[in-house]
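This document opens with one chain alone, in structure tokens, the form predicted on its own.
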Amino acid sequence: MKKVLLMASLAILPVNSLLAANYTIDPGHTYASFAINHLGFSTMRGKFNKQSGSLSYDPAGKKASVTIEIDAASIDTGHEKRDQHLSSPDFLNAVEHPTITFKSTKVGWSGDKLSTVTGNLTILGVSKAVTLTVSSINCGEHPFNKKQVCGFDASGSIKRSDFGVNYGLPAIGEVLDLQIELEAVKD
């Protein structure tokens, strides 16, 4: 009898209480871009080729975290010699900030999604709170490799200035628009 009783219990256990657990950031699969004004003639794309990190997802609780270590000498916009002056310390300063961080402070919810993470972003040694949208979450097992996976897509904007990023201000756009596209292997 008690077997039956456990097993139904388990049965209306809400599913996405089986997936609160920690992740590890599968650098692989996580891809940290960005988008901003150049001159007012185009937008000009990159991306980071090296990241690192960690989620925590417990929907069934209503907590999330998440922390993403960004290498800045990684930056790729498909134009070494623009890539080069990016890592200078005109921009990113790579050699003496070779960091960028995320690190959540809180998150949002709407009903049962994640809906925001809130943090500090860290730009050459400048922390500013920054607020991203989560567009969607999605956890469960690879169809693969058989891991339970977490990934999530989520955006938001900053002011480069707000980092002591000034180069090139204002023909260069002050905006910076950030996306991310992460996922994570349950440890």
Given for the second form:
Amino acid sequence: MKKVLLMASLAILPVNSLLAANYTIDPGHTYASFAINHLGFSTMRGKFNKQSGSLSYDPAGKKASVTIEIDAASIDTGHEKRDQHLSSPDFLNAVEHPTITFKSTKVGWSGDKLSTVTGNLTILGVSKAVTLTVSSINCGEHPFNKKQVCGFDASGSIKRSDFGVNYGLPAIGEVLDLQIELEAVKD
Amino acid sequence: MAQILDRPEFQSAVIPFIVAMLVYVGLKKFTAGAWIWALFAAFLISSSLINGATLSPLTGTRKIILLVLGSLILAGLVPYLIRQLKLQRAVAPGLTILALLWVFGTVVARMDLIGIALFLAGGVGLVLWLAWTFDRIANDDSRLHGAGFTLMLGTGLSATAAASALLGQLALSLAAASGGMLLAWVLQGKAVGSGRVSGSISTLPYVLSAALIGLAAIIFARLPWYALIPLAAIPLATSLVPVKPDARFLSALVNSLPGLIIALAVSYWVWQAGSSNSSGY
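Output the structure of the form predicted together with its partner chain; the preceding block shows the form predicted on its own.
The complete assembly is shown below, putting the previous chain first.
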């Protein structure tokens, strides 16, 4: 009986392995953006224009991981002088710490859909656990280039002082709302 | 009260000015190094308000804060520990060059060979120049602090205009502290030339602060490198003031004037260059 179970397990394993896939982030369809309170008046929004990374997704095995690397100097709020200031030592210190990274450590599922991604977000060299809520995730064949593509939308929030980004507190908001829209192409 | 302490003009101007003045007046009778402790107290409070009382993560800017405070402690202690003036004279440039490597080492390590060579030549050259020109005025309180006040003012305003308010505020807090201390010195109203010798180690805080904050504004922010050339000329310009008025008020005025003109001109130029495509934000 044990041998039968073992054989059955070995037979199933390759099928699950086939469902698991590794993807490379498509920078042209990936947006890491943020919103922060500006002096109590309004919400200021910005995004990063350069990012890279990878995604591993296995809904059958309930396994997934994501790694995103963001070029801190590519911050874009639609105002060149402000972007220079945000890249300076006052905020992201992009020369000393050129990369912002997110590496997942744990994922949550709702049925067969990815629902949360918890990982270490590293800003200014400081890593803190952050949980992103995944509002949608879809995988399938790209209608034009016929490649397998996965995409998801996720959001979360952080306190910037947790990462040592203290300048302008409390006038400039403490809580940063993060939004990541990501597409990745199967390797 | 908390709202007042959050305001940049209080953090980097009003508070260091008042603190330095009070500490200088309070300690003047007890120690010739009163001005050093006046700057130390003012910068300790200001930097805590500007940066928050934290050193984590230990960024280049936070290393600068630590080093400026350390340089002030050394400037207060070294004259008692090292008696030989020649050795004292080597301390300011030697320690500042080591400080440069600590603050900028990780960034410079990512540069190509030309970048590294330019950094070493420019950084070490700036330090040696500042050490030499400050050394010429080390024993003249009025010239030393006139040059220190205006150099830090120019560095602070330029750094702020070059998109790093944090670096700018740190330099401006030192300028305000020097200004407050200089005013207290003026208000005492005694004649210059009491015979007290400051010693060249007293230049360490000014040499180190100006070099580190100036270079940080270039490397970490967007201060044009050539803006440091006229700023670095301030101590030399101060040393060349031909008159030596007896009255402290006049002495402080004439010895601060050349540096003030240079500092304001450079700051205005950097601000104009940086704001050409900006409508403010």
